[in-house]
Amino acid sequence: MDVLIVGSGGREYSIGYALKRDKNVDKIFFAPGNGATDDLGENIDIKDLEKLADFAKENSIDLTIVGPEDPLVNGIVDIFQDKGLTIFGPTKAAAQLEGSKVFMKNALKKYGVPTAKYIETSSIDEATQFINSMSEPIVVKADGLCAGKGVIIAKTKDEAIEASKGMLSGESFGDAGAKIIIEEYLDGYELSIFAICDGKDYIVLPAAQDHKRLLDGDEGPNTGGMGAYAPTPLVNDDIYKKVEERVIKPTLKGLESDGIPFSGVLFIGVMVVNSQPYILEYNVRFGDPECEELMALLDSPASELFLKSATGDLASANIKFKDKYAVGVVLASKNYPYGSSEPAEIIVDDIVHEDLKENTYIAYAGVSKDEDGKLLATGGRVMVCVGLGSSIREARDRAYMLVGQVHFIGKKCRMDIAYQALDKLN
């Protein structure tokens, strides 16, 4: 089959990397892809969603996989389905779970899914009154998409009120902050659980843990993610069962009963408080960098996972994962996340150890090629170095060995990815 992958980051590269090793896949297209995805397939520069669907139709694309949230929220799935094309991801209506935090929180409440106490409001007076009734810290969220930056954890009530004013005035996030969510802060440990859904059935993938902060020890500003690992020992069978029974099943049943069945990736941001899962948020696509580890752990054809979901046939799927761990370390550019960085040539040393060759890979993200074909780091999160192992420690060590093989000016990364799991094991 021929596959089209929509997106340009490490998440999309890792999906392409998995499909490249799938004997069911003939050709891979990326729209738009990045400077390294053309090593896996063909990059195409079509931004208009209608024109992209026409391309898929004209080129007999058998399956389209959507990576990022923006095209999903903008209705790419509806556009492709209207043209009779098979596409992996939720419809525009179902993508509101990520596109609108107000929609998502109200859905959690309606379907009886455990979440933090909250209000939705567009009134600073109402926001102030609610904030003054709460204990600190306090979480303030813009309603719309803000590229992962629309959540403020305010340490004081005054800070929460100022954050609310900034959002509601449009100063902070424009129209995305026309409505806001104010909610209680949950104190526990955070997990990423992904369920692949087809409207009725679902498959739960190994739980992952992301590392959002820029610096070791979870210090510094929030980022898009500086590394992740999966599966995490912080999730036991009891937590998985509670998430399935209290979260996934009522959500899928509720959405279906509301006439918006959910297909694609349900990304569940979980906070575990005293062994009880509370839902922080839903996203409607794979996390990045969690996807890079999950694709490395997949032990059945990647095409089956995506195609069975897109065609409503997960009940017949036979999805397997390796009995291993994966750790991914993000290499970021010099000025990330504060600003842009000068392009820098990337040099990857030849890997001579078979052990490292067989148990690591690089998922490229913020890269381009110059006119001579040299790979350049072009800013942001440049790549994810992924290591596999029979233990978290072995996978972590291999990932960092691979990090040592990569060189570019300004390279930076965290050196403590998976520390919470390793601390637990110690």
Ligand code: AMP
The other form holds:
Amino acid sequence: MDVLIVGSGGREYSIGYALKRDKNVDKIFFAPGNGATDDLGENIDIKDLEKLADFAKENSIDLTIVGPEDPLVNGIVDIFQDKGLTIFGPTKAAAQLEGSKVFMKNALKKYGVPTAKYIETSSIDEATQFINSMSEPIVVKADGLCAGKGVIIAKTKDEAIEASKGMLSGESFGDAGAKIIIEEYLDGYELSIFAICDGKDYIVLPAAQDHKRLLDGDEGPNTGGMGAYAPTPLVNDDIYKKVEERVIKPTLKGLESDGIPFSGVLFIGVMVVNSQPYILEYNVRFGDPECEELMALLDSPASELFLKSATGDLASANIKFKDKYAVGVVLASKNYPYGSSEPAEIIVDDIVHEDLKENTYIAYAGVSKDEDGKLLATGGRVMVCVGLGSSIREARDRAYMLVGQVHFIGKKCRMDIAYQALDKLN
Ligand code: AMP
Ligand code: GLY
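Having looked at the form predicted alone, could you now put up the form predicted together with this ligand?
Below: every chain and molecule of the assembly, starting with the one above.
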């Protein structure tokens, strides 16, 4: 089959990398892709979603997989389905779970899913009144998409009121802050749990843990994610069971009965507090860099997972994961996440060590090629170095060995990816 992957990051590269190893897949297109995805397939420069659907139709694309949230929230699935195309992801209505935090929180409340106590408001007086009734710290969230920046953890009530004012006035995030959520702070540890859904059925993937802060020890500013690993030993059967029974099942059932069945990836941001899972947020796509590890752990043909979800046939799928661990370390450019950096040539040493060759791969993200075909680091997060192993330690060591094989000016990474798991195991 021929597959179109929408997106340009390491997440989309890793999906392409998994599909490249799938005998059922002939050709892979990326829209728009990056400077390395054209080694896996062909990059297509079409941004308009209607035109992209026309391209898929004209080229008899059998399956389209959407990586990022923006096209999903803008209705790419509806557009493709209207043209009779098979596409992996939720419809525009279902993508509101990520597109609007107010929609998401109200859905959690309606379906009885455990989450932080909150109010939704567009009035600064109401916001101030609620904030004054809460204990510190206080979480303030803009309703709409803000590229991961719309959440403020305010240490004091004054800071929370200031953040609310900034959002509601439109100063901080424009229209995305016209409505806000104010919620209680949950103190626990965070997990990313992914369920692949087809409107009725679902498959839960190995739970992952992301490292959102820039610096070791979870210090410094938030980023898109500096590394991740899966499966995490911070999840046991009891937590998986609670997440299925209290979160996934009521959410899918509730959405279905509201006439918006959910298909695609349900990315569940979980905070575990005293062994109880609370939902911080839903996203409607794979996490990045979590996807890069999950794709490495997938033991079934990747096309089966995506196709059976897109065609509402997950009940007949037999998806297997390797009995291994994967650790992914993000290599970022010099000025990430504060600003852009000068393009820098990337040199990857020849990997002569068989063990490393077999158990690692690079998922390229912010890269482009110059006219001589040289690979340049041009984005914030440049790549993810992924290691597999029979223990987290082995996977971590391999990932860092690979990190040492890659060179570009300004290269930086965290050195403590998977530390929470290793601390627990020690
Ligand atoms: P969100 O985009 O809603 O996941 O928020 C981004 C990050 O803010 C999360 O990954 C958490 O680290 C943190 N966060 C969000 N909501 C809360 C909360 N209620 N309590 C504690 N931390 C939170
Ligand atoms: N890694 C977190 C995210 O993709 O939102």
